[in-house]
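Taking the form predicted on its own, here's one chain by itself in structure tokens.
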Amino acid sequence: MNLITADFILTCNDNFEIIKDGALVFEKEILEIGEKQTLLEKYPNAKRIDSPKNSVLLPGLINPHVHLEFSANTTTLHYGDFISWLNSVIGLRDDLLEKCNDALILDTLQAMLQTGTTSLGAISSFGKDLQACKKTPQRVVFFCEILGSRPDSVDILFEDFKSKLRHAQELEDERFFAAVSIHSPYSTHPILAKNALDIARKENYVVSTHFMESVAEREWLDSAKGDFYNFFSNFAPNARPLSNAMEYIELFANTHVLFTHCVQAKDEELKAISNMGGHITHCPVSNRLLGVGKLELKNLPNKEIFTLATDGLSSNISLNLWDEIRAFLFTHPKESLQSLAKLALQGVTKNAAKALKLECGVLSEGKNADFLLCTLPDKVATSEDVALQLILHVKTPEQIYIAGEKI
């Protein structure tokens, strides 16, 4: 049994409770949390871990949407416009995938871990990241992705998807979880989506999808016009959308689903996602680099469905969630900084854990003991300032714990 103390504990629970001069008692799970003096008296035989001055404990960070298979990208892909970026991905994908081996992905995961990411949702299109995700000490929800829009290829693509999913299922344990990803409404035939979602329902898997990432997607699904019309005409004359936006959302009924981006989603679509118990994942840096706009926070039906993620290095320069959170603060300049700080931290802890069905993300009794010890450069004036100052100053934590083990 261990007892760690801190000047402040950010529980990241529903009320964003902050405990001053607090302590956490833990083994693999959190046994108790509360005031330091009370817990020191209650657990005199616990192994005591004293923290340095200006210390802050908080849950381990959770990145619910990252594409590790594109971790070789630095300067290769084109930014500034979604369709131009997509064309560069298609044209240069093979080169990037060839460079992306287990060693590179493990290095990427290690870099994420060192900055405090203790859990993640890995979106796997090709299965190249499977072994690395199994080896890493982090908790990984491994999303086997399905895509393909040609009706004559549905059977072959579905068999390939099932093969990838079986390989992930064979590796499942207390830290590695198979899951299902439907790429997007413009790229995945409804028959493929329905078949994959039937498996997700049967196995009670978490599901992820990209949705309304760009104006091009909005125009294509609404009216079969815009940049995607020209894009798809290169592959199939007389191409038409596979579904409209609401039809696509309805495919996910009775699943546990994350809709990523939603930059161009309408109010009724956001409400439909919320009503089905879905979550929305915001990737502000990716959205800026691809020139697609930003998620309007005021349009969210409630903040409980909000999560924050980096996306992959195909559309970001960093998988450090602290960098993403800082970008998030500057992406929404009209919002209160204190409110944004709390929302961001809950978006990479409590809300992200709920979205990925993980028993972590909140510092409370019975949760997995996944947490970070961080330090601030100086004292803070009030408890209300801790969350914002933490975001502004922390790049890497002092200590990282997963399942009660110091990493």
Given for the second form:
Number of protein chains: 2
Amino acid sequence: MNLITADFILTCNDNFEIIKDGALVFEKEILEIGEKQTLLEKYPNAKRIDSPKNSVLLPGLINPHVHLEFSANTTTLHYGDFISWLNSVIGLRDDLLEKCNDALILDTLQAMLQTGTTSLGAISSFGKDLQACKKTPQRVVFFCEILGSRPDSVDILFEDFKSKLRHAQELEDERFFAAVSIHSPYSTHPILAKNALDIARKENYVVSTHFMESVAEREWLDSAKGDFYNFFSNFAPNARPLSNAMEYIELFANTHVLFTHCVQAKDEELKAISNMGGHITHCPVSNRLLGVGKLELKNLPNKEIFTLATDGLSSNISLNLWDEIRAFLFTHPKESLQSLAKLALQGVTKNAAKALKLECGVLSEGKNADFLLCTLPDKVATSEDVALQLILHVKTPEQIYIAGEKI
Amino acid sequence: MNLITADFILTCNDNFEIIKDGALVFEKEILEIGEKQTLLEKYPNAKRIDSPKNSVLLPGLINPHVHLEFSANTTTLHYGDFISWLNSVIGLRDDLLEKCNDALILDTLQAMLQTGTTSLGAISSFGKDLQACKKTPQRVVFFCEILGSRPDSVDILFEDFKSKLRHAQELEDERFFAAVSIHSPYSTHPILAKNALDIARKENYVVSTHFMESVAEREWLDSAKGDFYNFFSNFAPNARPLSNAMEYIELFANTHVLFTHCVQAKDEELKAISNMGGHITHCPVSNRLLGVGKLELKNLPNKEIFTLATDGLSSNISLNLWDEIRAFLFTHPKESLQSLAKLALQGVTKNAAKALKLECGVLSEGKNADFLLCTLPDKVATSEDVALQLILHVKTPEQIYIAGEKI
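Since the structure above is the form predicted on its own, I would like to see how the form predicted together with a further copy of the same chain looks, so please show that one next.
Once more the chain from above appears, this time first in line as the rest of the complex follows.
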């Protein structure tokens, strides 16, 4: 049994409670959390871990949406416009995937871990990240992805998907969870989506999908026009959208689902997602680099469904969630800074844990002991400043714990 | 005579010309710039400096607005609301200034240099940064600041200002330039401003001022209301604005002036600044942290007057201009990414040099040989991608030259 103290504990619970001069008692799970003096008296035999000055404890961060298989990209993909980017991905995919091996992905996961990401949702398009995700110390929700729009390929694609999913299922344990990703409304035939979602419902798998990322997607689904019309015309002369936006959302009824991006989603679509218990994943850096606009936070039906993620290095320069959170603050310059700080932290802790069905993300009794010890460079004026100052100053936590083990 | 080659040269000239497989011939100044093969043949005896793969040459960066005297702040000032921040500055000023010494400021300047800032505009409120700014290898435009609103203190304050300015004048050389800062319309009595500006006109000094940073400033100058009314009421019961916005701008007629922030400036004010040949300095991180809103780029009467700066560590977490530029991209998520990349680089090179009257900021014949050699982590698809990929990936240049000397 261990007892770690800190000047401040950000519980990241529903009330965003902050404990000044706090302590956390833990083994594999959190046994108790509270005031330092009280817990020191109650647990005199616990192994004590003292923290340096200006220390802050918080839950390990959770990145709910990462494409690890594109980690070889730095400067080669074309940014600024969604369809141009998509074309550059198609053009360079083989090159990038050739560079994608266990070593690269393990390095990437290690870099994420060192910056405090203790859990993640890995969107796996090709299964090339499976072994690395199994080996890494983090908790991984491994989203096997399905996509394909040609009706005559549906059977083959579905068999391939089931095979990838089986591989993931075989590796499941307390840190590795199989899950299902339906790529997007513009790329995945509804029959494929339905079949994959039936499995997700039956097995209680978490589901992820991209939704309303770009204006091109909006125009295509709404009116079969815009940049996607030209894009698809290159492959099939009479291409039509596979479903409209609301039909697509309804496919996900009775699943535990994350809709990623939603930049161009309408209010009624966001409400429909919220009403079905879904979460929304905001990737501000990716959205900026692909030139797709910006998610308006005021359109969110409630803040509980908000999660924040980096997307992959195919559309980001860093998988460090602290970088992403800082970019998030700049993306929304007219929102209250203190509210954004709180929302961002909840989006990568409590809300992300709920979205991925993980028993972490909040420092409270019974949760997994996944947490970070960070230090601030100086004192803060009040407890209310801790979340923001942490976001502004932390690059690498001092100590990282997963299931009570120091990493 | 030296000849340095690079895969790409960003000249940052008016046409934002990019030279592929280029070379730069230089001594203290740039002698010639052009294609590598041509210049190698023309200057066979020049000392050759080869660059690594994926190399990019560009002008040294210019940060036109920094408050070095507040470099001791990290977590103690209160962010999110301008007046709360101002109160925290007043409350902690003595503490922060006590920590402000030559060593701290030299360290800060060194960190700026290592990230590629070869010139800066230092806004000096107290003169505590004078010696460090003289010692540093960078070019420094040293803005001696004047402020004070009480009519009965005008004479004393002006004498004090002249004394600070004299100290700076005595140190002038080819890298250190005395200049004048009028703090702001809400803080500086017009008589003080006029007297200081008369000196600036006579001596041909560059002038800097803060302008329309916050909604509080807007409301105060327009209608003597808002948060500044309460703020000033604490000091003087019948306080009134010292001038209105347009009267304030007109004080600067026939000076070479930078207006910093302008977040809440009206179109006609921005036009008036542009018409008098003034520049506008955008500090996106500072604006975000102080919760003052966002400068709308579309309101700028032209892009030539745009400069970008970090402000001080009293309202920023980094004086690295690459960090500031990246934050700038996120602050304007709906603008064209490629256009922003170009605007940002011009804002810290060509435009900033013109604003500060420095003979650098563009790689062209006759300019000072202040430049950076950076490397990208991988190749880029086209020359048009270089500026953006540089911004996304560079943290520290490989080599830094000032007046042709490697630093």
